[in-house]
Amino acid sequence: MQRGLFIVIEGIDGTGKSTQARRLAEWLVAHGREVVLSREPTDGPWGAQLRASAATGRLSPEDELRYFLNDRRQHVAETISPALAAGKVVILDRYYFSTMAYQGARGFDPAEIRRLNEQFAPVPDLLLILDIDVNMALQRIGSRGDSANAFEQRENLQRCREIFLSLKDEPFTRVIDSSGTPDEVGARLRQTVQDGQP
């Protein structure tokens, strides 16, 4: 049986994570792999409350972090670990690195957030950080018809980007320039995954 492969796609809002996660999943399926494509926050009870809070007003920093941890515990237990054990490829659109970035920008220590998560959450085989300038990210958020929510303010995104880029020297991390077209960025991702697979 092929061993499972765990790929996480991260980056600030507007970098194209959801589009690229879907395209990468389709490409891997076309190459014969069984793929589980998922996202965080999930659609489970904790994740649903977090998603709603983006529009209705953010939770307190402490509650927000607790909800993320609860959502992720459930996600790992019910989706991520079983899929990896079955030899599937798991592709996540956001994971605990986003919690490090976005809750880190609210004043929590990113290293402590990481420690709390890695007590139960598996480390990915590949962390693909899609990176663009904050001004371009905000242009993209605007061009899709959205107004920036509480998670997407300039100062917040700049701090989040800094936290994501602080992970660039991890052996499993690859930073991908996502300033090009979706096709160009997709080609970079596919090449990186090909190069990085065991």
Contents of the next structure:
Amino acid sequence: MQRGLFIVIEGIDGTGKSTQARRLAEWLVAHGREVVLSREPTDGPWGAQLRASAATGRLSPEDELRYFLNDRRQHVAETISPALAAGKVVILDRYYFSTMAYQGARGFDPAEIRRLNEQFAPVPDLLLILDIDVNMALQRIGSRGDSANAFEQRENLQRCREIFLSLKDEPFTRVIDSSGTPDEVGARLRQTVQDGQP
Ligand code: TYD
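Starting from the form predicted on its own, produce the coordinates for the form predicted together with thymidine-5'-diphosphate.
Below: every chain and molecule of the assembly, starting with the one above.
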């Protein structure tokens, strides 16, 4: 049986990942592929607690990392691996590269996070990093970065962007300039996926 195609979309907040993941999924379906579109954190029990913690107070760094790993273990076992084994296209809006970036920015070693994840999480065929500079990202998410809290957010996003871009030379990585309109970025993504297909 044909093994599926595993596409991961990553990038800092404000890069348009969710919109582009949905558009890419629709385009592949229109071309006759069976597509599973999913995201992390998931809507499962660990992911739900992570999303809730954004409002109720952030977990400790250790608990947060553990919850993301637990969420992903379940996601791989219940959704990702079965879909790939059935020959489907899997498109993820965030995956373990977000853990490298965000929990890396919180003090963990990104290389160690990667090692922990790759013990159970399959490596994607294509990692599409949507990239814009932090000023544009802050503008898009409606923050000018001039309060103390927003200054911290700026530093944090900058560090996350650097960790994402540290992956640019991996054979499976493509960095996509995401500064244009959703249509322009969508066209770049489709071209990249087309070029990357056997
Ligand atoms: P996000 O995709 O922005 O969700 P939403 O669009 O619903 O707000 O993800 C929520 C946050 O989770 C985002 O700030 C990044 C963070 N995150 C991590 O810190 N580590 C991870 O491993 C993942 C997958 C996400």
